[in-house]
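The chain that follows stands alone, in the form predicted alone, written as structure tokens.
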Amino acid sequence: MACRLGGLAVEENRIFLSRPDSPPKLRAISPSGRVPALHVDGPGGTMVLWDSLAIAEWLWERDPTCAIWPKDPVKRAYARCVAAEVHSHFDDVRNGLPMNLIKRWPIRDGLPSNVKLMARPGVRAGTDRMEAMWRDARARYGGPYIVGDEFCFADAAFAPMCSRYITYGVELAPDSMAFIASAMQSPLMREWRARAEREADEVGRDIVMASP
């Protein structure tokens, strides 16, 4: 999503996670052993950017007219604060509600309900903070996105978080659900969902539905 906002054409290489050979594959392409990792070929060799916020900033420095950050300096500062907080916080939400764009919860008897998932340590507190951020952004800029009608990297950072509440059927306050709906209906998120649907057909929907 960042590369699309930054106007950079990229070749995507997928690495499936949670497989025995996943860790060595990840370490081979990323010093942190995590994704995303952007490899940029240049005169001095290949430069590796292994952090999503660093990738966004590099893209913006490459072309400050791109859609990574708002052109207005006040909006840009606000969007950077939002993106940085999402980037460095909310691990409890990520771990408690693992991302899966295809799955819908519950899908069979015996799985924990979304009520139990929201009761996992830190999930409710993290959700409350995100809802406060969405309300503040709407109060300042009117929506539908973080700084109004401009979809920027702050929205890209939030999009995977928003998707979790759809996956697990969690009903938040109406204004929060409106923000989540806008994020999920954004062009880049619809494109991501379409790619996920194609990958689900490729690897098998039974496998996708069983993980995580």
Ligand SMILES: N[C@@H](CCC(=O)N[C@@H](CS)C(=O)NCC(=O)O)C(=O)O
Contents of the next structure:
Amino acid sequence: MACRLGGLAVEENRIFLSRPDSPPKLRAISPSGRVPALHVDGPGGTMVLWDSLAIAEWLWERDPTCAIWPKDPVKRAYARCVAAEVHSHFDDVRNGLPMNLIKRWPIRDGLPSNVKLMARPGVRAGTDRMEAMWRDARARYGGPYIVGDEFCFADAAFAPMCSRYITYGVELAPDSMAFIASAMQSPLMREWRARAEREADEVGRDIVMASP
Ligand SMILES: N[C@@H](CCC(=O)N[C@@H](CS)C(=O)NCC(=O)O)C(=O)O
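Provide the structure of the form predicted together with the ligand, given the form predicted alone shown above.
The next block holds the full complex; its first chain is the one shown before.
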């Protein structure tokens, strides 16, 4: 999503996670063993950028007119704070509600995910903080995205978080659901979801049905 916002055409290399051969494949392309990793070929050789926020900043330095950050400096500072917080917090939400763009999981072990998964440690607290962030952004800039109608990297950072509440059928406050709906309907998220659907058709849907 960042490369799309940055206007950079990239060749993509697909690596499935959580398979026996995933760790060596990840380490071969990323020093942290995590993705995303952007490889940029230049006169001095290949530069590897192995962190999403660093990739976003590099893209923006490369072209400060691109859509990574808002043009207005106040909105830009706000968007950077939002993206940085999403980047460095919310591990409990990440772990408690694993991301899956394909599967719908409203029930877990006979209990609604709202009851079962939202009770996992830190998930409710993290969700409360995200809802407060969405509410503050909407009060300041009117929505539908973080700084109004410009979709920027702060929205790209939130998009995987938003998708989790859809995957698990978790109903949040109406204004949060409106933010989540806007994120899920944004052109870049629609593209990502469509590609995930095609990938699931191609590799088999059981690949993406691992139990959370
Ligand atoms: N700080 C990193 C976090 C990257 C991260 O946690 N990536 C996950 C996938 S979203 C990963 O590569 N996990 C490796 C694995 O599951 O084996 C970033 O945002 O770039």
